[in-house]
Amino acid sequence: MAPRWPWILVAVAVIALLPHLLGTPYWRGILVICAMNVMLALSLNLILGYTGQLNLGQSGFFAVGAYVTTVLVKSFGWGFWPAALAAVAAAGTLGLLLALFAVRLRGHYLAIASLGFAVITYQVLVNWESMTEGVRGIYAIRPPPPIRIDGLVDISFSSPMMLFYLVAGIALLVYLALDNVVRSPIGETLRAIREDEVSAASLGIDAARWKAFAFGLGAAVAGLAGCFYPSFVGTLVPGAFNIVESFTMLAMVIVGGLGTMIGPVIGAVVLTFLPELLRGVGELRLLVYGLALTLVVLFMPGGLVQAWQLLRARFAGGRP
């Protein structure tokens, strides 16, 4: 299937602008964030949406993205994009590791397994002081390097703005990396082990395989999300990776669209500026946070991108 150049050409155009739509440093940081959100959602939706595994562990592999990269950068001298790499593959390779004992649970078995995952995550990192540093947390965390082209340009990602357009960049790679698998053949199968592993086995499908696939895959997507957590914050400390992390990637991937590929994009835009722009409201912005999230679950199970198909084959049959 050809690619949708269109709609990639509108993405890109959208990521151009955005930073000079919102010009200040402030909303700049969360484009930031937001990009690294759509990158989490995404990589859960491939888990959850497509092969129908209810992981609540994403948070554990967003950490070990982030803390990998910082500790080669800072303690053993490597170059950034070395140890991100380096981060990226600790975290598949965990992913495939909890696959071992994943592939054999279901439902609110796998989703008890994989939380405690992450509660073993968070353990390590705030009691294995000596690499970690624990709650005193690492400081003085740089941005990634500048890419220097000879005699024609100096990238410098020192400024939220360039920071979004580098980690923005790589979250569209990711979404058509990602748009490939699940169009392929590859996504016809875990979509078929979403729906029924029994008649999936009977069609010669080997379920455990294709589970592990997408959890490694899906692990190493978040660890690359975490490389950059820390050189947009500038320090990094357990209690960013809490399991609260994986409720909100849960939240972002149902009020999208759970097994979509557009659904999680929009959850992750939707819940990252949500918030702040309830901050107006003060203390009722969680309460109002809250009811949002309840009214999609209860009035559009499909998320956001079934509100919009709904609508448009509302008009486009007629009616009001």
Given for the second form:
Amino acid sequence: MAPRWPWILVAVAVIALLPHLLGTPYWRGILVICAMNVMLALSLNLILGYTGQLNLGQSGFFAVGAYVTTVLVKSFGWGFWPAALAAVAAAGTLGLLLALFAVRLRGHYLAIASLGFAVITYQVLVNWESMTEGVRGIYAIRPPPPIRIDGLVDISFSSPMMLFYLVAGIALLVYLALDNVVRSPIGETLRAIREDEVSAASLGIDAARWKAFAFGLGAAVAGLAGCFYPSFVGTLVPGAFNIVESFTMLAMVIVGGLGTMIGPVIGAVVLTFLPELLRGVGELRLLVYGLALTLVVLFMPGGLVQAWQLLRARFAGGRP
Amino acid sequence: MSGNLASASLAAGPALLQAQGLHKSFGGVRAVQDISLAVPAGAIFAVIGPNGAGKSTLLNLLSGTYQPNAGTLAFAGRGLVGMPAHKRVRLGIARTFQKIRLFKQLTLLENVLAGFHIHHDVPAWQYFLPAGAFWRDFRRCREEARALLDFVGLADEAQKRAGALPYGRQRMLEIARAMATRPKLLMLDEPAAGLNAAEVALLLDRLQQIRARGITVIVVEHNMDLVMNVADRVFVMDHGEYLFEGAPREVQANPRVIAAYLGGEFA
Ligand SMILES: Nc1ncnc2c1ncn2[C@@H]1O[C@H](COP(=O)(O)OP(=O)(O)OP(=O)(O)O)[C@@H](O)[C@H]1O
Ligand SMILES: [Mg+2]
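Having seen the form predicted alone, could you give me the form predicted in complex with its partner chain?
Once more the chain from above appears, this time first in line as the rest of the complex follows.
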């Protein structure tokens, strides 16, 4: 294995520099969204890219992360970090349960069941008003509390820049942990299941169990991304977790490159910034996603990662 | 049909795998009917029969890919009926497929590595944050995987995609992958199909080496040269039913077997 630490240093440097290159509060806000999208794309890629399960319910787990954190903080007086931990556990458990329930379902049927989960989650958010305030929304959500150790550190997350550092730092840790998982024997197992379940069973692999593992872990990571959403926006309405968000995550993963670690990161970055650069019409964002997804599926199924590899091969091939 | 069972047990010591009255039907098709057999430990046990005789179905029953409609099945004294395929692997039962089922998008090395699934001894947290035990396991599996690729003559192609291999080599890779589970019983469904003469010679040699390592082998095969050369016992099926069992020479001389093949293979 090639050493990873030079790339980690590059990533840290890029994260450190970005808020200075994009200096306005607006663009720094986009950066926070981008770091969150990276986590969401990574989470879906574990389930879809590495394990081969078409999960269209990821917006539901994202919502569980956001709402459980916020409700625990605002209505039950929990601290942010314990609430976030509980939200991640809740999203992960729901993912595990959905996977165990859907274990016999493949292809279309799993996709429909997971889509159903996202729809149900959305409806619960809209209708359980005593808990979620429904479409009226929850307001005045505060950022994560400052980290203070007397005389040593005092980090406040009230500015978009510091919030970006927090979310991007966590996204980097998530990336490294998932990268370790997919390079480990667990990764070998998940890819074996993706390729051929009967064959995997002949090697002692319990496909149901490992699909549930991937689903649960992916759901927990989506929940983790969700924890930071409300404290950044300041308000929480169900509309942010419409099932179309599952589609945008799907677009990020596929446009970037399914089943590679770096692909979904690139996809999330490109699809977060592209609509911003073409700012104007209201629903332009979805149009961009739809167009990008269609073009990639038709002409470059391996996504931007595959495009890069082809370019590099051509470049290298041109030399003597 | 219990006659063959007794003779097999008497012929070669204790049975590793024992089946009694296995039945399997698909709709109206009775693919396996009342099959009883005892596979002696340490032997190469060949299953032959004309096309559609039910050989693959029998193997699928033994490996747990299918469950029987009736009958009992025991491996080293443990009942297998109802046990799913992935659990049987942990008892030491491995297999290959007649219609090759490699992980085509993965490399040869990755295919074999996946075969170590039940043998990793790493604390769960080290999959997220690799440390000592993880790297020991990592090196050990790679060493063993390369040795297995070497064993089947594929050491130089470890980084190729499995789907890019010629047919005969794909069959050998499936054997290496099954061997990675460290089986006590290895079941091969037509391992010589599509192999050229040199590859068949290699296969024959490797089967003998596998037996020498103390691994029991069940091999379904149409290549009679291979069967006659390597098998200790031969079990003949026709139309889902038991036809004959004996030493290779006895099978070759048996008029019922010859009739079943219409004189084709033995004439
Ligand atoms: N999954 C299945 N569904 C329906 N019928 C099946 C199935 N598997 C096998 N059969 C039928 O059962 C019978 C036995 O098939 P099987 O594949 O076990 O034969 P075989 O001895 O392995 O033949 P071959 O030498 O051609 O591989 C055939 O008539 C076949 O069509
Ligand atoms: Mg067959």
